[in-house]
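Single chain ahead, written as structure tokens, the form predicted alone.
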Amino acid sequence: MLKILFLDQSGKPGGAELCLIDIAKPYRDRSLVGLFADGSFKTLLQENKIPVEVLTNQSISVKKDSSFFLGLNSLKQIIPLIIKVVKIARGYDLIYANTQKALVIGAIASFFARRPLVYHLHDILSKEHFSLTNRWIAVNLANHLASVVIANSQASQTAFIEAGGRKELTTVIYNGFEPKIYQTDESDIRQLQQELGLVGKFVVGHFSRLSPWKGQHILIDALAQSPPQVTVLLVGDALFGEQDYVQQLHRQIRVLGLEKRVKFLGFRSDIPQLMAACDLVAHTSTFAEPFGRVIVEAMLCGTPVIASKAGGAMELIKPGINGFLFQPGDSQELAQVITACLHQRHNSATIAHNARKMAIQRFNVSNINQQIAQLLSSKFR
């Protein structure tokens, strides 16, 4: 079986990182995850008995909206990291880059170490998400140095090709999930509802970091147009210096007089239980999401879900069958769906049941890992 050097830029577990844990598990006796930052993601990998090493303590200053000149300026930071990755990579059969910065380091290292490169694309390479420079670098490195680009949705694949990526490199493989993790105990749910004062309320949950493009402000606008028994849970907190947005949300809530109907819960580890305690999960991104992990998680918890009609969400949800879609940014349409779910509980329960059944079949981690293993073994025998 293949020996794989996985690379990831983050010290914190986001969607791409949680996906990597599942991908790396079957290879854990012959792999290493190299991280470009220390943090709780390293701990999670260790808990899953996946070998991990933090390869640098110096943060790479390039951001998603960085210019070409800032990119050049960061070269002196990344040269020692590239040298280190080249040395390590010579002990493995291939390099698996799981994020954008990992692609940059991994692509250059693959050239010098003479090892093939796999790029797992968890992003939509569009102007809303990345600067022209970053899109150009990602696409050109992938086109010239990657043997395979795994896209986590058709939306990600399409954006890659539209940005100049070679279609023949790409394969769409969705994120995988372990259904057992999302089975919850009814008594735990009732206890949680009591603790949070949710008994008798219609609870709409929002699960993501607090950020303008995640659209929590749209849900709050919709709440102002929804019946008084509707309550919102915001699960997650600000990252990457987006604290101003949190203050903006608090101001919006005060102006609309919704202080008693919105609860900020911060980051939580009991996501399946919280999702199961909700009557509806809202996914309100203002730009196209590459996949929409929260959507599948809500489905697996048996909770109805409504999402912005863009990107990966449109591949996950068939409206009226396994969920609901609304136009991005349209708080009035969102409020109408919330109100309909409140008044038509039986219909929502049927949709949630369908969604759970479909999600277990379509996104089961063992099937997804099998697809990745088959792809890798066919390319790198």
Contents of the next structure:
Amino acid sequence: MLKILFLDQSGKPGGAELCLIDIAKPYRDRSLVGLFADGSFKTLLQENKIPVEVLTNQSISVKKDSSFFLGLNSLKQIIPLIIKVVKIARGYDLIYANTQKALVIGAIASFFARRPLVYHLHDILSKEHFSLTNRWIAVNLANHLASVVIANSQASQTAFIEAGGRKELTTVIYNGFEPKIYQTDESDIRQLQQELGLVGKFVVGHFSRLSPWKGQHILIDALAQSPPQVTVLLVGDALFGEQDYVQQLHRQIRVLGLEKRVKFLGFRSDIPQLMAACDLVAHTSTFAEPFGRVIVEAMLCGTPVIASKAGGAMELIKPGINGFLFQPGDSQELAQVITACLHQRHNSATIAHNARKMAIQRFNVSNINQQIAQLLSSKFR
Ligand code: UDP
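Given the form predicted alone, corresponding form predicted together with uridine-5'-diphosphate:
The complete assembly is shown below, putting the previous chain first.
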């Protein structure tokens, strides 16, 4: 079994971090996850008995759109961090960078520690998501220093290649999920619906950090155009300080008079139960989503899902067969699908049933982990 030093910049559990828990688990007896920030992600790793160390207590700015990936000011922070990672990496067979800043530190450390580098790409390297400089740095470090780039979807792979990345480095491996976790008893669903005051409502859930490109405002606009029994649950927090957007959402809800039809639940750990308590899950990103864990999770819960027609979502959903797609940002089309699902529950139940069957096969965590193990052992053994 390989000894792997996993690196991730985030202290908070976004999609890339939740995916890393599943990837690191089979290697946990001989591996370490190094983080560049403290926070609840560390606790989650500990709960999963995955060794973890916070490698710096000065968090490196995590704004994806900063004009320079690592400003000169941060050199003072990153040099000691690189030295530390080099020392630690010598005790491991390879470095596995799970985020962009982890790639920067991991790539330089892999060079000095003479350890191979794997880059797990969870992002779409397009101009909507990253500045030109950031894309250039990521692609060049990967091209010159990584042995393997694991793309989390074809959309992420394509964007990497279009940004100048070497195709032959890349392999697409989707996120894995444990289907059992997504089964909830009817009695638990009813209890949750009662607790949250959802009985008799048609509940549309949105499960994402609160951030403009995740498009919660599109769903609120669609709600204003949907029948009165439709209610929205917004599950997730502003993980990266997007407080202005949260204020904006509250204002929008007030102006539209929707206060009684929207509930903010904040960050939750009972996603499977909450999704099972929804009649529909909406995924409303305004830019292409690299993968969209939420879409697969909804499928596994047996809840119908509608997503923006872009990026990874298009690889997950065949419209009318295992879910619904709508044009990104088109709240009117979204409202039409919500209304259709409300009136044709039999049809959406069939679609959700197909989706669940497909998702159990396609995204089973044991198959996905096997794909990763095979890839790593073919390259590094
Ligand atoms: N999530 C969660 N609690 C919340 C909101 C979201 O655990 O309150 C999880 C969600 O279930 C999903 C992940 O966060 O697994 C988000 O991943 P996704 O790929 O959808 O988006 P990302 O955060 O990577 O942009």
